[in-house]
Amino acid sequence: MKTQITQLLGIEYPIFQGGMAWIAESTLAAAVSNAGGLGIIAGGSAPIDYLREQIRRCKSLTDKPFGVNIMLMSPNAEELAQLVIDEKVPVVTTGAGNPGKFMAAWKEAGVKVVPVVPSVALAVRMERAGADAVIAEGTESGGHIGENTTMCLVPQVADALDIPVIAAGGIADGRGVAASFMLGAQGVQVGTRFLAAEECQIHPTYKELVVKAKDTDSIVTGRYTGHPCRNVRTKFTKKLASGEKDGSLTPDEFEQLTLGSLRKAVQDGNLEEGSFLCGAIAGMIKEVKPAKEIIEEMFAQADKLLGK
């Protein structure tokens, strides 16, 4: 399926595979990349050291085009940004602010950047900016979210901008990918579904909660801290939500409790403190499969839709 994404980037399909915190390492990312997609590295706050060495070694099982995501509120933003010059990383992604004090250095080292944007008013300052692309992500996916939703969101991006839109949030088979394009997108970033990538390195009891999730158990926790997170639900993310509607929890006890509750989740499947980040298309979810075959089958169904 070729759309401006796959001609920009050089790849295959016009996918991306999320920069999820803990979870994007390198054996993923470089999984989807040699199936044809963008493979992405997620920065977080993890040490430099540590994302040089996820860098290199995707560059070892993959000779095809990856990225790195970047957290902007990260205290080692600056320090990545350079990380990804000097490492000749082909595309960044970015979350959580407005990445214009780098785009400069990036355009002049032939990155490509694809900011994430929850608003049309944020799309249109990265367009102003220097973005090759934005992704629209609606506030169906998992992690940290806005208000708007997919549906909503991309073809209002799309209406307003002239670089390429990619979709995200709730995006789980070809139907998604389908109905992206009838948005007004040129490609997709998917997340949640490549929990379920035989190549993710995530506990096998985050795979487990993630296969056996229902529709209703997507929960949104945090939104009185200004972080708002969307989540599989658990007895740990239902405390959470409790406490912040009748008040047990302040916000400053909330974000206590939720201090490493990721990595408790990614490296020990840990249910009673651990938050098991997670789109609201998780129901959708039903087996674990090889990246590649992911890929295939989405494009294969959406490309059965679009011939319609």
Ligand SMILES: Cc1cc2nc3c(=O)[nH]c(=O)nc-3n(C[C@H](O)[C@H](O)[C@H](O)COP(=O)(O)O)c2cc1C
Given for the second form:
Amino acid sequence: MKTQITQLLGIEYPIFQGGMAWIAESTLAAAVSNAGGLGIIAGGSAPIDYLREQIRRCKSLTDKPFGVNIMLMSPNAEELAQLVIDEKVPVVTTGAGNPGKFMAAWKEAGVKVVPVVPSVALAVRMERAGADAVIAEGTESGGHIGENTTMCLVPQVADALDIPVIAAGGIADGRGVAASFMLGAQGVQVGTRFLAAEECQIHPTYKELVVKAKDTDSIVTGRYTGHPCRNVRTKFTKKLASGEKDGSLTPDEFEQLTLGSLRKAVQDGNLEEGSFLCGAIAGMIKEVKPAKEIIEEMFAQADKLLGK
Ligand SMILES: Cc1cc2nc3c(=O)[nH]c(=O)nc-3n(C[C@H](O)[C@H](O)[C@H](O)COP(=O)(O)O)c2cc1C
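Moving from the form predicted on its own to the form predicted in complex with the named molecule:
Following is the full complex, with the preceding chain placed first.
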């Protein structure tokens, strides 16, 4: 499937595997890139040596393009931004803010820059700053979220920009891909579906929660802290949500309880204290499969629906 995104990045399918802190490492990213999509290693707030090692490992596992996601809020964003230049990473996606201050250096080094945006206003600023494309991410997504839905956000961003738009949030099969194209996107970014990829290195309990989730099993916590986050509904996230609602947890206490909780989910499968970040589309995911199969099935279905 050829779109402006496949041409811009030299990939076969216009699909990004979303950067996912603590989760999206070299094994998953390389599997997605080898399957013809764009695998992405999450920078999160990882130590620089860890990220360097992951980038080098990814290069040893694939000769296809891949990307790194830089979380702009993380305290070491600046050194990670330089690392992607030094390691000649072909694509950078950015989350949680405005990457304006790194843009000139990335562009000069030939890095393709694709910021994640939750609004038309930030999308327009990113285009002016020199972004190559943007990812318009709806509130259905797993992880940190904005308020606009994918259905509303993507066409408005597509109308406002000349650069290509990638739709994210709630896309897990060919219907979601086809719908994204109908909304004006040139590609998709998928996170939650890849949590249930064979190559995804999360605790088996995490995968089981994703595969067993129903349509109503996603819950947003932390709106009152200013950092809302979508998770699987568990005893722990229900406790956070009710503490937030009835005021029994202050925002500070909430932050203390959630500190390190994604790591506890990913590494330990800890249901008592872990935050299992996950999108609202988990209810549709029923099986763990190799990344290649996930991508091929998605695009075979999308092709059919789009009448190709
Ligand atoms: C577990 C998890 C962790 C995530 N972490 C990040 C992150 O570190 N940086 C980022 O830009 N986006 C992050 N995201 C968002 C994804 O990159 C992607 O945009 C999103 O998952 C797409 O929506 P979907 O989950 O409905 O597929 C995360 C998503 C999930 C599910």
